[in-house]
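In the form predicted on its own, a lone chain appears below as structure tokens.
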Amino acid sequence: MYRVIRIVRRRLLQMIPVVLGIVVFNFALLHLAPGDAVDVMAGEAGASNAEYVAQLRQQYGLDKPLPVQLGNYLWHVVQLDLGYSYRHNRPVLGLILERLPATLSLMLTALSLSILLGVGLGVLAAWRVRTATDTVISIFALLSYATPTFWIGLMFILLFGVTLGWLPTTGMESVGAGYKGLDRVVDIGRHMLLPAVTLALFYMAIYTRLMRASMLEVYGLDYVRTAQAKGLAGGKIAFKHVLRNALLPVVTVAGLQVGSLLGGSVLVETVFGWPGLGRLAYDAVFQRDFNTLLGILLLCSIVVVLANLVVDMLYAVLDPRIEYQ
């Protein structure tokens, strides 16, 4: 138990290099794009005097050499100070603390659904392979896979919103409903299934297609044919000595996805109106809010890199002979 404590020690630290150099690059990566939060807060108040502007500059700091305002970011970041939104005019930590709960319960049932699912139907596959259900299952996770996530939202939308009105199409919950306990957690079960089923359809095609041929591939070792010769039941042999090994490249794969499918949750949020981190970064991209994005991606990149541990502790569960490392 000490050598895990000192190993996650030892990765946690490994991690800060690797912050601090996701901070930089979208740091100088956004900087580089034409504009920023003076221009968008000048417009809109109609005032494209020069004087106003540099005003407005020398006020939010941004009038200062671009080294300088990184250095600047970079000494708040340490004291966990993610600046100052102008649009929304709160702090970045709060405007996000609030909306990270709605992004994480939404990633975290899309990332469920599409494991269970993919892993489930790749099983089934391989199990019937050359048969008809592998067939229908070949079939579903290649549509799924390549069907764009926007129109499989939308059609969604119209299909169980507007045509069969079976469940709700934008919002986390009912304003106004006023619902307590069970109920709103009900409330917004419905409100979350449309997202969470539109965002796990294309990495369950992925994890169905990875888990159909890793256990092809484990089904031709020697152990597994040995426990064939035996004549152990085929479920059994499946279950037993197939499923565990085969998990590894799935488990990597959606440690690796982790990135992508926050990324995923932008597109997803934006069209069921989903109050999350995606959202929020859609619209920071359009008012040049730069701190919140910036608060967003430093978020999500350490979100990425604890995944990508846990994945790695979890190696050693699915297979012993793996060591830590």
Partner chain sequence: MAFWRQYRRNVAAVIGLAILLVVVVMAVSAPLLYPGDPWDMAGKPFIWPFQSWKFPLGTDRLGRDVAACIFHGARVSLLIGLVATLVAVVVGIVVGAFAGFYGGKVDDVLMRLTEIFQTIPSFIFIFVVVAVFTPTVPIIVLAIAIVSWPQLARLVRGEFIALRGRDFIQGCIAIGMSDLRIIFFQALPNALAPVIVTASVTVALAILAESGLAFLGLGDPNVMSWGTIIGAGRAVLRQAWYLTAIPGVAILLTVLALNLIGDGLNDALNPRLRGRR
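Please show me the structure of the same protein in the form predicted in complex with its partner chain, now that we have looked at it in the form predicted on its own.
We keep it simple here and write out only the one chain, dropping partners and molecules.
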């Protein structure tokens, strides 16, 4: 246990410069953007006399030298103040936190689905290596890896929503149905099925290929031969000896892909009208609401950093040999 704590402490220290870098980067983007918040506000107000604009700049500290502004920005971020959305008339943080659960639930569902399916298919393909089963699984993985997420989402809507009418295709729950308790959970589940499968396919393909290769590699190791030689049953070797070791690369890669999953959910959410961060980002682009947009980028980066930490912990638990120096 002490080992895991030490690893976490080490990682937390390493994370500080990374998070700092991301914040500075965000600040740079905000400044390189054509027009600042005051321009936007002045535009909103309709009138833009020079005096009023100058006064606003002073009020928000936008007339100060750049390092001072950066310092201010950092100080605000440390206090979890991500700025104000003039479009929604609310602080950005609240806006994001309100949408985060929807995105995280979609993401985690898609992640679990992709890992379960990917690991399952990968193990099956490795088990039946060089048979028709292996070929079919490999082709399925190749196709899933090459399919644009948003496009397969639209095709699912066409097939399961429009043609067959089995599943709802927009939103997170039936508006106005007034479901309570278990009914509501089922309703949300039905709404989540298509977007989650859409998002999961691409990652499932990665884990399938990885798991297959990893299983085959571990099968070739000496200790597996020893286990076979001492007469252990095939199933016991596959699950107790091979699977656990073969899972390590999947854990690593899955951890690296949290950021990519967040990006994928922007696309999937706009396809299925899922009320999460992706939709918020999409709307912010067309309303030119940069504060919200950069807040989303920053918060998503922090989610990725935290996810990496969780993966490190998982890794330390799965593989007792790991020691980070």
